[in-house]
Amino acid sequence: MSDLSAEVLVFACSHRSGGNSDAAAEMVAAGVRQAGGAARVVVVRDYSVLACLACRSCAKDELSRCVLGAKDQAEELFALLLSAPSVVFVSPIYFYALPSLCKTWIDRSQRFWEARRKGEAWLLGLPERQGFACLVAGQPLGQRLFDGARLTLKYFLVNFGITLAEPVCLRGKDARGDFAADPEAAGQALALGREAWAAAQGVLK
């Protein structure tokens, strides 16, 4: 697809710089490159994103535009998501969910839900793509520890024509350096990067 970039995008969703999920994001990107692909790590905390106003303006607008579109950088992040042949979200788990900065951005995607509901061709014409996630939790236990984040990502991405694969879920990664000290976790992240590049190749043919 000529309108897609040739890079797998790895969204690093942590509020903390240099933590375990940041390390996992870099390892996922390394896996993409190991497989011969190109990857870019997009650090969500580096972008300014205002909270959705729940004003319903996007529902009424002919092109489902957001009234906050020119006031922050949410649209820059959406443009990256729209152009990626494959995406990976790497996130810590905060209280059984995604961090608030990432969730604030996801809430702003209401305009894409509205556009899909209205059958707008610019959105429905996107190619079907594959999405991935690596979820990193400090807690070692909890049967439903990852459910909230997985479901949020699944229904966020579907509006962009992206189907979320079963996430890689890492437990017990709390103190800084826990991920780096776990060769098995590093191997899972590398494998996820290779899988994401394979999925991207299928779209870029």
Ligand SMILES: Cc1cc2nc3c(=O)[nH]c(=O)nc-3n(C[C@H](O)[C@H](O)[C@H](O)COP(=O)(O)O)c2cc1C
Given for the second form:
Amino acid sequence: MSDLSAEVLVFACSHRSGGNSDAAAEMVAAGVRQAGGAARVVVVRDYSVLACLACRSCAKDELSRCVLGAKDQAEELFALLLSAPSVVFVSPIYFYALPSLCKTWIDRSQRFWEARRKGEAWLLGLPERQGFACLVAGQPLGQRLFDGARLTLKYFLVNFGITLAEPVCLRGKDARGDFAADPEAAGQALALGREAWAAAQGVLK
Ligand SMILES: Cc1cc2nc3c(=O)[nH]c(=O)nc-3n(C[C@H](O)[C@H](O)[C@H](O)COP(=O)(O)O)c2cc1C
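Mind pulling up the form predicted together with the ligand next to the form predicted alone we just looked at?
Complete assembly follows, chain above in first position.
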């Protein structure tokens, strides 16, 4: 699989620097390294991404290109996603959903949905990969707290040939240091990193 990098990519999706999901993302990356792998944390808020115009140009274009493709950094993020042997999304819950910056990027993947629908070989030929998620919520309760984020990630990633495993869901992590103060949560994030590296090895072999 020469087109794949050897790094597990950990996408950190919070708008808050140094918060719970940033800390969890670093812990996931530590888990990958603990298992002998390589990991890189990609901070989504550091990329400038314009909102999808819903112009449907990608549906008409032969190669499903986006009219905004050269105007921002969405494609840089997609290139990372396409080249990773496995990925982990670490995200807070905002109003029962993914944060808007991350969702803005996900909406821009409509061109990949179109390419899959049209059966474009460059996309369908990608290796099957596994994706993982660690979702962090401030509230301790809420039966369906993680459903929105989980479903969005699942149907986003499937367009890239990535199957999302059942996410690690952390509740009651609201103030900045709440994740760092919970050794059990840290253990779950480390284990997720180890699992992501095991999945990556299956693709890289
Ligand atoms: C705009 C916004 C919306 C939020 N909505 C929810 C929510 O619906 N449910 C919840 O449990 N926590 C909610 N929270 C709390 C965050 O999930 C929580 O503070 C989390 O630790 C933030 O992660 P971070 O430290 O990585 O930024 C919200 C926070 C913000 C800023």
